[in-house]
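Coming up is one lone chain in structure tokens, specifically the form predicted on its own.
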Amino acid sequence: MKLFYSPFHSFVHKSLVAAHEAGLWDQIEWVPTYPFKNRAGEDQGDRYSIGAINPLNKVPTLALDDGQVVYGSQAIIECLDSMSRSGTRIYPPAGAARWDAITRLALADTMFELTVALVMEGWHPPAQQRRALFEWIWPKLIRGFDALEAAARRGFDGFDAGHAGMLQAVSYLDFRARFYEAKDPLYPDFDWTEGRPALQAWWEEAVQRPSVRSHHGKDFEGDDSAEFCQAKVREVLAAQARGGR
């Protein structure tokens, strides 16, 4: 299999926790993609498309051995729960305890994506950037770590896939602080633990687990060329002939 994805290791990405918790590391050829990388101020997004393979041009992306292509987090990370290898799942089966783990994951996702539509609109000079869309956006990201809070009071059984979920949208908020200079109009110093002891608690646990421990804060090795990642978008695209889809 191989997994295009961005290889910011300084947030919790979800579907290498999914990998690693599946027992399906070790199977996994990471192929490292910049949808927005720019060297030497060369616009190099283009060189990293992975288009050919998934329309939508994003990470993650999975493309298993015979050339079928899952994108879509939530989906790649049932798919690898579905091959696991550990004997242990992230997905429970069919009942409260599955809705409650799949409605965290959508809502981790939803502030995830959330979070990343405002760093974008930093990027922009802050002349130009749309107030409207922060004081759109702010209010569901607060009510989002509200509501984690209280899940956390409740108590967790285990590790699911909603968990995961939260680990990449908690993380990434704090990447997002302390990675991009741009400073929010609304919340610039915004520190999700405060008035949440509960969250911040499952937090400090959660990332000493070994799926987390096994990328996030550690720096990408290997080859993270534009090249070497067109060679793989042709070796998914080789497969697909074969297999004639």
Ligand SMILES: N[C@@H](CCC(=O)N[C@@H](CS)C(=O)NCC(=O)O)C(=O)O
Second form
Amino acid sequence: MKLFYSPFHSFVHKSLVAAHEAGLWDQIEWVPTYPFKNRAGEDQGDRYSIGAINPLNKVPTLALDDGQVVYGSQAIIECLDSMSRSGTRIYPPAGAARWDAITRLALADTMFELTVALVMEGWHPPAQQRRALFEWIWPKLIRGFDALEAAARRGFDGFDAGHAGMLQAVSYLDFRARFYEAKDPLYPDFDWTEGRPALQAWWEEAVQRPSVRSHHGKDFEGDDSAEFCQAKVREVLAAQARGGR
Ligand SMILES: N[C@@H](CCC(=O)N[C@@H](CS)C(=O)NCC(=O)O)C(=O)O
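Please supply the corresponding structure for the form predicted in complex with the ligand (the preceding block corresponds to the form predicted on its own).
Full complex below, order starting with the chain above.
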């Protein structure tokens, strides 16, 4: 199977965490995809577009060997979890633990997407940035971090899909990841660790997991050309054609 994803390893990717936890790391062909190089005016048009296999043209996107495409990171990690070869499952069975895990996943993933929106807004010159957007998003992020701190204080039992989402969301906003540098008009020096010792302690332990160390902080080595990406899109389309999809 192929995973189309952006190989910036300064933050934790939950789909890579899920693949590693499931013992599927070696079953995956990594296809570097840079969705924002598709923006008009930057780079060369749609060189990395995966719109032919995912109408949203978003990463991550998983393509199974029979051509079935799974997108939406929650769908991807649930799919990987269902194929686990390691015996580890990050989706608990139906019940309180599952509702807690998928609710934390929803929180973390929304925090991640809101941070993506801030990053994109930050690409505009300061005078053109919409202050109202920052004023709308920041209270959600701060309450979100506070909710994660409260959850960490109550304590966690094991490692689940929500934790994978937390690793991604927290690391993406972290100033050390350099995705969101000190240029925010409201919180230029935001440091999520301040006043959140339980979350920080959880983070420091969680990043030691082999599934995180597999990629976090490591440069991607391999072909990340647009030609490679497009060749892999064509392979997915060919598999779909063979299967009558
Ligand atoms: N809901 C999606 C969000 C994924 C997402 O926001 N991906 C971004 C990269 S960080 C993307 O591909 N953006 C390209 C675009 O929106 O055109 C998921 O969880 O998979």
